[in-house]
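Next up: just one chain, as structure tokens, the form predicted on its own.
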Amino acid sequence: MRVLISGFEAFDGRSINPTQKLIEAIQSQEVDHPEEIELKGILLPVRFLDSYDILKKQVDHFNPDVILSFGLAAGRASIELEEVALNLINSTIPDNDGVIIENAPITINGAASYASTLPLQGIEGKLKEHGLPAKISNSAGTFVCNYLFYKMMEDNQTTQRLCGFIHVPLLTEQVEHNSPSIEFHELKKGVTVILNYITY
């Protein structure tokens, strides 16, 4: 089984993106994930230009049975496993270059929204199971990790592929006292429960 996890870098003036640690503790193998997987870390910038784009030609290189992108919500204080994609991108904050979109669909004419593929109802509980903060939620926002999540589902509604986005908190470290956050080795911890879960 072929597994494809990207993260995207940092963004709005924060200097780390807890995804983009995840990617790159994946390309140095510091992961866990049973044998049976090939795992492969992507990552992402955080533009509407391009990012999908990125994402698209490692996805026809790779050819992986699982996509898994990851993205940061600040403020947030689970792990949570994004139920669905809107046509929409309305930015309150500039991308990466400077780009604010506001109320436009992604797709002119597509449809109004694509559900995850992932068994988020299992994933959830097997996480919860490990200790782990973790919630289903139905909104990935409009910013671009919507925009991927989207066009990743457009993508993929005619393959065997499970896609999916999930959203993590803010490191501890990027924190203060009392405010949402998680450990990195929970988040690494959280992507081995999750991969052990969609191979067995």
Given for the second form:
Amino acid sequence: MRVLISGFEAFDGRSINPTQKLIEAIQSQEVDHPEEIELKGILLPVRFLDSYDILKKQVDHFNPDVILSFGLAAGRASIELEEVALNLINSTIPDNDGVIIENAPITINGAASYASTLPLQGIEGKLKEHGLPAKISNSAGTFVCNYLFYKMMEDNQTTQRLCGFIHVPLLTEQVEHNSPSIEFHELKKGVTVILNYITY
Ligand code: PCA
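For comparison with the form predicted on its own, kindly provide the form predicted together with ligand PCA.
First the chain shown before, then all remaining chains and molecules of the complex.
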């Protein structure tokens, strides 16, 4: 089974994106996973312009059975399994190219939304069983993460792939203004738990 995991570079003036650290850990084989999984990690720029094209190239090349896309959502307290991608961009901050897009559809005349094809309830239950904070979220926001999620789901309507988006909290080491946070080892463990669950 081939699993592609994506994460994002830092954005919005921060020096760290927990999901970038996650990709680096995957690339240096520091994330445990079942032997039967061929795992590939890919780091994406926080840009409307080409983040999805870069992911898509990897998908075409690697032909994964599963795509797990990760992004940071500062202020959230749990590993949040996104349920739905909306056909909407409404930036409140610039992307890493300085681009702000307000109130625009991602795909003109596209579906209003697409649902994740990951087994969200099962994953949530497993993460909690392992003592990790987890919940199902009904909003991936209206920025680059939701954009990537929507484009990914749009392109996977005719495949059997499991794919979806997961938002993570800030890391404890970068915490601002008493924001909720997670330890990096917990994030890595969360990924291992998810990989074990989906191969089971
Ligand atoms: N989080 C942002 C974009 C990149 C990231 O990690 C978001 O939630 O849209």
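Throughout, rigid core stands for the largest set of C-alpha atoms superposing within 1.5 Å between the two forms. Small disclaimer: the values here were computed from a predicted structure and weren't measured. Positions refer to the first chain, counted from 1.
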Kindly check if the Cα atom of residue 179 is displaced 2 angstroms or more between the two forms relative to the superposed rigid core. yes
